[in-house]
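One chain follows as structure tokens, the form predicted on its own.
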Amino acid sequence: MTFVRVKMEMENVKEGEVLEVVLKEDEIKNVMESVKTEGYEVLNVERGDSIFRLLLAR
């Protein structure tokens, strides 16, 4: 369920814009494989205590 609420967030993104997504540990694994699949990209990711902070463009 949340790459799917990931990729309805990223149809708003215009290209050349970034979007934040904080992910808990155990969505990770899944959320990167899909993005990078949907050709998204992955500009950064940070590890917070138990988050996940990940920056994508188109």
Second form
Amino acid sequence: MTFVRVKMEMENVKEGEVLEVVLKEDEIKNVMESVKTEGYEVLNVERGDSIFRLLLAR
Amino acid sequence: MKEADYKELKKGGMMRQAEKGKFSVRLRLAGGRLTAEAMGVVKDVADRYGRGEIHLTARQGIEIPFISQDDLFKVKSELAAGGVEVGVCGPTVRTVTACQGSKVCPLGVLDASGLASEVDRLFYGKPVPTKFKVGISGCVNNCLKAEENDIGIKGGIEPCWNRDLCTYCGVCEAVCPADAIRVREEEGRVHIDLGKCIYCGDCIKACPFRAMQESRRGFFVFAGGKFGRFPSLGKKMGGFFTGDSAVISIVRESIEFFKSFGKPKDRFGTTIQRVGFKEYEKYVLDALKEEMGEKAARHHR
Ligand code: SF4
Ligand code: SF4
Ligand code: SF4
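Give me the form predicted together with the partner chain now, not the form predicted on its own.
Starting with the chain above, the whole complex follows.
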């Protein structure tokens, strides 16, 4: 489910823009696998207290 | 009909039913796979000689019940003419079970179905002290329950870490279901405890920067499992093995071990327990080493 939202947000991201996504730890597995399948670029991954903060570009 | 005749028929896959004079005819299948054409032949026989029904067995097999004793051999030859073989029962190597494996399942590591056909082709129906079951799961999700077989095979992926690509983001550590990964940025390393690792490959799929990579694809072996009255799970052999031919060798050597050391009425697990798991492992691995050279030996950890 979470990835569906990420994907919808990514639709609005234009060339040169970056989407920041904050995920709970247990969401990272599915989201990251889908991000890779979808071919988005992962600019950065930061680990916080039980969360991950991703920076994605198209 | 004498008891001995019933026994002979049973060995040949024709099992006496509760109802007098009726038999359930077991077919030879591997990995639950048969062509649609063969299915037509089976349907035809069930319609004409049985009651128009088939039974799907617990181990991916098919039986055609309600066949009259007098029709058994006609049924057998009609099936054969349509390319369908009758199966076995009794103290033999039984139906090899398998999931669809890598040719169909996106998660598959092993071509479980193809391997099942090969094991079936080489060993099906061979006489052993008691029934001997082989089951193959294409990956660690283990849909085909490797541990409940005399020999169970389970595909897996061994991960390895590439320092140059790693950003120490911690995703691999978070996704690992076995708590086998420790990301230690201060030490400049990510440690994978292969003793804990279940070879699922999740860390490889999730790593955002391709720093977690596939080292080897292969399989684990479980020996001595069974169900029935006193179920027990097969025990994992030491080592992660690679190569389809190793599957065949391990099954072959296990059957040889069973034939050499098994007493009548032993299940494979009982024989292993009496002789010792270490001895059994050594028997199989020594043969493997001889066959494949020291490469196989390195797989033993
Ligand atoms: S064991 Fe793995 S490969 Fe086989 S069906 Fe299950 S998920 Fe697919
Ligand atoms: S997920 Fe990949 S990049 Fe991140 S810490 Fe693990 S190996 Fe390194
Ligand atoms: S393969 Fe699976 S169990 Fe092994 S380290 Fe990676 S995520 Fe953990």
